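Take a look at this one chain, the form predicted alone, written out in structure tokens.
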Amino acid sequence: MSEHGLLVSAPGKVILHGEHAVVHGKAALAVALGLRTFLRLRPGGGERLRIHLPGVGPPSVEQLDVLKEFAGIAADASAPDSLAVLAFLYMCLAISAKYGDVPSVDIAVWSELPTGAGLGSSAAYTVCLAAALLHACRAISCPLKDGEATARWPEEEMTLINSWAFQGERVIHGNPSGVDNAVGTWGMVPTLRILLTNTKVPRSTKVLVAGVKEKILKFPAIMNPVLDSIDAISQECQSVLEAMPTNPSPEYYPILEELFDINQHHLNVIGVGHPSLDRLCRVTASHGLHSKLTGAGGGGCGITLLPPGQCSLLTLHEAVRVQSPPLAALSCPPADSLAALAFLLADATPLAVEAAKRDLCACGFECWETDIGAPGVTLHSSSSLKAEVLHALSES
């Protein structure tokens, strides 16, 4: 363990396609998000366990009693003030009971993920916590070798981490699907660049799910084909992602963009849209970008696909035809005309993204430019982490 202790991270998640349809037996495509939760574990002093959570106070005696009872140790019950603390206490007690006492440790957690936005922040937290506590009990190895920046656990140990993270998710959510912690554990390989936007409009997943069910019961002949179409979109998107090389080719993006547009219309049809999400889609469309809601809808977050900063040859030829003044005004020979224009247009997409971000922020939304297809739970050397992350963990 380094001077900084054990450093672990896990990604959040977004749903590309399949929101709500998955509740009715259809496919959903959940992918790892480039925004991560980070955890630092280091030896503590004395006989105490300490955990530092942003905005969450220390566990109370009543919370500890509840968890002791939950783990089979008699104690008077009392409602917890914090689900994050409750999950920590449960996982610590349960893992200790199975693998031996967790030694005195000091745990700090810091996250790039907003909470309550449907981005898998709780699962990223429980995945990190499971990995750290299992390591502290020596139930899993430490795969990071001297001189390595990052490392990941072998498959059987990842399975163990995932199973304990799911138990933590059960404490927090009651009856989770297991998708979020699986994405946080294993991640996803294909990488796409997205703009993630939080409309900051609160919503109730339970109410939205009930509303979709009511529509299906009321108009089954209309709604069931919509769900079938959403299912087909998920399958088609998965096929495209599997076909994409490591460095995505621009030719795939028009297909992905069309799937975004079609699915967003479907989600409005089933009743989970919101004026804030419509505004998000209009703003990004005005800059030539394609967006859809992600998660429960009714507000919450939306994702915008960011294609590579390239243009097709057809677009370049069209630009040559209509540009004014003509390319001859540029000091380059005719054979280099398209290359010169390609160079000039290469920044078009970044400029459009920056303009879209400004307009979205002007709407009162919050934006992050990030990746999907991030690695799952990862062990880090301190040199592999940004100074911002190390500083946040040291300040916790």
Given for the second form:
Number of protein chains: 2
Amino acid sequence: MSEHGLLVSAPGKVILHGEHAVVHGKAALAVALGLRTFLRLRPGGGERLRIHLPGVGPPSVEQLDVLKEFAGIAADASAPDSLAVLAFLYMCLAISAKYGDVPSVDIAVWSELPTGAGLGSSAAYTVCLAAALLHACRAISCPLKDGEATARWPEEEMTLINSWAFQGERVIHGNPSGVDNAVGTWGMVPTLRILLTNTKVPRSTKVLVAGVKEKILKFPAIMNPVLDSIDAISQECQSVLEAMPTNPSPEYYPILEELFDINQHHLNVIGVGHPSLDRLCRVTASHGLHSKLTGAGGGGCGITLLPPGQCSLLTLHEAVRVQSPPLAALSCPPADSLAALAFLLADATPLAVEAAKRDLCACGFECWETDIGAPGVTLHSSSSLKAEVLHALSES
Amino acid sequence: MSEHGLLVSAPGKVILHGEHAVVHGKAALAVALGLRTFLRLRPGGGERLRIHLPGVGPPSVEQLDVLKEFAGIAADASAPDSLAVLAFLYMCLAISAKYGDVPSVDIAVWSELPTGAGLGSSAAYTVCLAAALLHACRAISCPLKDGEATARWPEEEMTLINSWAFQGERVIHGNPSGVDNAVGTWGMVPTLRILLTNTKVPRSTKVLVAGVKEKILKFPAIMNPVLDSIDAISQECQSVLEAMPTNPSPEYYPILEELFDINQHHLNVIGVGHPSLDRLCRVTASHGLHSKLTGAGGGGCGITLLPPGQCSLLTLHEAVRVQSPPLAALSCPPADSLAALAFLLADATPLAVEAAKRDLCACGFECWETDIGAPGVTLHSSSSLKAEVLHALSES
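What's the form predicted together with another copy of the chain like, now that we've got the form predicted alone?
Below: every chain and molecule of the assembly, starting with the one above.
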């Protein structure tokens, strides 16, 4: 552990296809996002948190009530801060009980991910936390060698991190699908540049999900085929992403764009569109870019594919690298073992993208230009982190 | 026959749901349009057209070649005028051969329907022609009694008109579905007010149909469910239209609107949308009105539902009337016997409609406010026709 302590990060996720359909038993495709949560763990000052829980299993209502009381969190608390503290307490205690005491630690967390935007910020947090706590009590190794910028844990240790992150997710979300923590753990090598746009239109996922269900009950013969079509889109998209690195060719990109357009229409059909999202799609379309909503819809975030430049296509063969289970399909079991996915894209059509971003901001939206297909949970040397991140972690 | 001769009219048609899907074996829903073609038949000056064709069946290539030569029409003629003359010649000869000579006649035709806009103008013409020619050679009765404004033929005579109109359609279109002439013959009692908007964007039906087929072959698992959903929309719409007159309630109208929205998205998915149609939908949506493309798409016409006013809903029970086979479903056999359809709607939300029309015209589009669900082939007294129509028929 360096003077900066243990530095861990995990990516957020974004749903490419299958939001809502997944609630009705269809496949969905979630990918790692190039926006991450960072965690720094340092030895603590000696005050130790030492509670033993007999027979640690999944968090029970009773256990959580005790922890809420201990931490001074209201029984019905739903603020991200309170839930994050609760997840930390639970994971600390449960990991201690299983692998031996977690030593007194000082933990700082900072994230590039907005909370409550459907971008897997809570999973990125619990993945970081699981990695740090398991490392602190020596349940997993420290794969970062001197002089290395970053390192990742071996397969079986990532499985352990993922399973504990999932327990943390259960504390925060009650009944999560397990996809967000899988994406945060396994990640994916860089593949596509995207624009993530927050319409800032607030919405209730619960109301939207109920609306879709109601529409399916109202028009089953019309709506069920739409869900089937969305299912096929997720599978087609996954096939295309799998095929891309082994045979990178410009023909794949328009297919991804076409699938985006089709699914956006489908999402409007099932009733989770919103005029702000229509506007987002129209603005990007006017610059030749293809968008769809991502997540719950009804406002919230949209995702825009940024096409690869000519140069990047020429250097694709050099960019191909292989990394372990990258794409998590929301269908259970989640992670379909996806072969190498590397489609490192250089900046392309920068003028169109800049113009689109300007127009989107003029609508009052907020944009991030980032990648999908980021590495999963990662151990960092302090020198490999941006000064901004280190500074933020020191402040917190 | 009055001094004005025999006056016949037949309505155009508009596709409510199922365009394109019908090419792939799905149901579609076509309804009569409140825009009509009028035909006046008067005894001729004595020059008689007398050609006997042995064994008259469907028009053969050889027969049509002879007729083309006779009328001085180029072998590959496709102009509406040439095809109309050809259909007239064929029907004249074939009906003469079957029912005895058509006497020397003078025929004038005038239409409110634009040609080549997918609104069934050719079928409205052949329906009028079939009725007039069958009447001239006494194969059908003259149901119009003195002092009556309009009259319709009895069931079995309409069947005969329809079958001859279909032969005329074959001359004009080669391989028509038979829906247009069925709608033109049977029609439907007034049911819904609509706005028909021509984007004036030219398109090739052939290219659009081929594009849909290509897309289905490219993404069968994604596209076939969309066709299934469109099929279910046609059926659901038909059920709603059937249910409306027996139990008229404001709850039906939003369903029709919802089905329009869903199908418009589906038509975009199968690739027959167009920015001009998106604009049409957006403009009408801004006035609370729901639209979809109708026909081939890729430009062409859009149809907008105009909602019933409060008053019309209160007087619905008085407006209910029953008429024979009204809705023609494109599924073969075409005309699903549809029960009473009468939902006479008074002018509603006139301000919103006027504002929408103004905005659509500002886009360079052309609008007609009309009804769907018009009476089928009808015999008129001269006093029941608008002066404009009589004048047009005298001019021609």
